[in-house]
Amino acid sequence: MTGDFGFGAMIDKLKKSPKTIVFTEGCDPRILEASSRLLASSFLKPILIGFPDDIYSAAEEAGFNIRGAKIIDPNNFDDIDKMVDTFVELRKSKGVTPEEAREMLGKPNYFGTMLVKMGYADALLGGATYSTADTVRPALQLIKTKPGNKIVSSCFILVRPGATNGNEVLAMGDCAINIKPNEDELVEIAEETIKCARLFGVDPSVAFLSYSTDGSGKGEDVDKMRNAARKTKQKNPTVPIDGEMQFDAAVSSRVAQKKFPTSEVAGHANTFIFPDINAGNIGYKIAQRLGRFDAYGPILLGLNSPINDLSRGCNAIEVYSMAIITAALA
């Protein structure tokens, strides 16, 4: 269950091809002491949405060094007639009119999400005062899915430093977008993770979890992971993958050696697939404020470009990782 967190790795890859990232909430100290940070790097450089005035104070308040950020006011675009064209053209199903458009594009997250649609962006990160809806829902209406893609879905990577073999990284989805998937839905939870869990150096081994471990309990639940379990391997053969299981059975090889001693993924799993949004929110911020792991996420799955959400509960130190990982995931 050990792994190299791959924080390095994405640096080196930003220094190569530097990427821009939007902030949507421009005033916030977390986002200002990030953007400071991020200024004096040469590998990732941050657009602030909002009045450049109430930006600027704010970051003499907080004492930050915004010096060098590029800042847009939402309300003064020199090509907002453009971004209202093309808002219009892909919601046209909807009827979105012009006049709407431009109401909606004056909200920073609608307006963030536009500058990466049409490239002015490489990334987007919000969410530190807001909902995660209020960030996959212009994403979902304006980026949409990738091909082959039906859902949006989610990731968590908690990271505990100093293992005995190095950093332990685990990979933990959907814990903040799908409330109660279907098992096709998992299947694609389960591809989107285990892509992840890769760039951040698991080499996954995946556990779909449950009440019940190899047939032990009974129910529509049960056999949901069950099947979901199975049909992620089918198209995945090279890729160890079993459920379902219970958490214990999944990261204890004693516990595993009574309930599921036939699984090569009981004992030692490292990426884990929760039934639902209730079991997952509860599961990593257990792992997170009991288990003394980081939590990087939620890091947004199958969408077009990079968009990522931010805790509300997130200091200015996460603020700075997510815009790494979003970055990098460019």
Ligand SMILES: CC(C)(COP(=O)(O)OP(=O)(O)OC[C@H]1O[C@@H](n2cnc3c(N)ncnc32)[C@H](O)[C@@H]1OP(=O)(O)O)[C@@H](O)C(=O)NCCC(=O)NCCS
Second form
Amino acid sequence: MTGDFGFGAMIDKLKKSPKTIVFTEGCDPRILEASSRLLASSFLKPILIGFPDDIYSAAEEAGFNIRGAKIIDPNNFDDIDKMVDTFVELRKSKGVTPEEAREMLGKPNYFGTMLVKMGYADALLGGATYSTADTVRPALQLIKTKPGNKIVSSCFILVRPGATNGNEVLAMGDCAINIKPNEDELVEIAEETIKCARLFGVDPSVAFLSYSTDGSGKGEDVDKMRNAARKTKQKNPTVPIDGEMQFDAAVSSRVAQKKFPTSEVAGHANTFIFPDINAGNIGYKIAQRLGRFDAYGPILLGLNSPINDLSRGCNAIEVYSMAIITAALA
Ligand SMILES: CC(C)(COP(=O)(O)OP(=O)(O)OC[C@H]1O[C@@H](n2cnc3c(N)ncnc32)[C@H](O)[C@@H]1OP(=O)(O)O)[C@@H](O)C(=O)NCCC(=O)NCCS
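Alt. form predicted in complex with the ligand, vs. the form predicted alone above:
Up next: the whole complex, starting with the chain shown before.
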């Protein structure tokens, strides 16, 4: 894997079929900077949620040109009655009333998600100021999982720029959504992470991570990872998949030789499946903060439409990159 980890191909794809993306936090300076950059291109048009006067003055104050951006104010949206009806219908099993729906649609995260659901926009990116849960929950409730999937999960793509051999690109799942996935959920997480890794040019070699390598340790989490690896391999016999294994055995050929010499993955894994969100979230951040990897994600997997969450610590370049990644998945 060399070059731009598939980013150029994503832009080319969008140039052939331009898309629109909703930003739920229309006044945030990072969103405004990324929007001004997108507006200067022709392949992805931003839709900013918020009160127009507030957005224009925030843009002016921050010094970004957002001329041409579509701005939608949830409190002044022509089709709000239609949106309320659709919302009530989508949430009828929960007994949501029109009044409750109207109140929820006053919030940019729910309103923006409904813009995607009803086809006013192709994709959504939020979370520059909201928590992951507040960005993801409306998508889980309204956009739902795509046919064949039982859960929504996520992965991070980690990219470390290389001097001569191109970028080093890794995939890690699920570091952001499912708190304690069971065996079958881990199989689904792995299969979705494999697909996502391929979109970024990774030829997946998949390690199910644990504190144990090939039975060296005991415990239900060890069994969970070993069984999930076996089930995933059974369903995907041509993909290198193995586990359970420790992280050092997964990436170091010297350690792999000692701890797991029979493994087709150990020593050169590039796609990592974590046992739970604690391990995954801490793990990707160690790679990002101490390993000099750029982290793209969480990229939500298994949803009917592309909706993604930003880290609250993100910068404008990350917003721009995630917008392109999100829209290219549409
Ligand atoms: C994703 C998350 C927000 C969902 O929590 P929640 O909203 O409390 O979940 P609930 O159990 O109330 O479910 C809300 C809806 O989402 C659905 N849902 C929850 N988790 C889901 C999943 N992984 N996949 C698909 N649907 C899911 C539920 O079925 C429910 O749908 P319904 O209202 O139509 O019945 C929660 O799992 C979470 O907080 N994860 C960690 C997020 C985080 O902090 N990450 C770290 C920072 S990156």
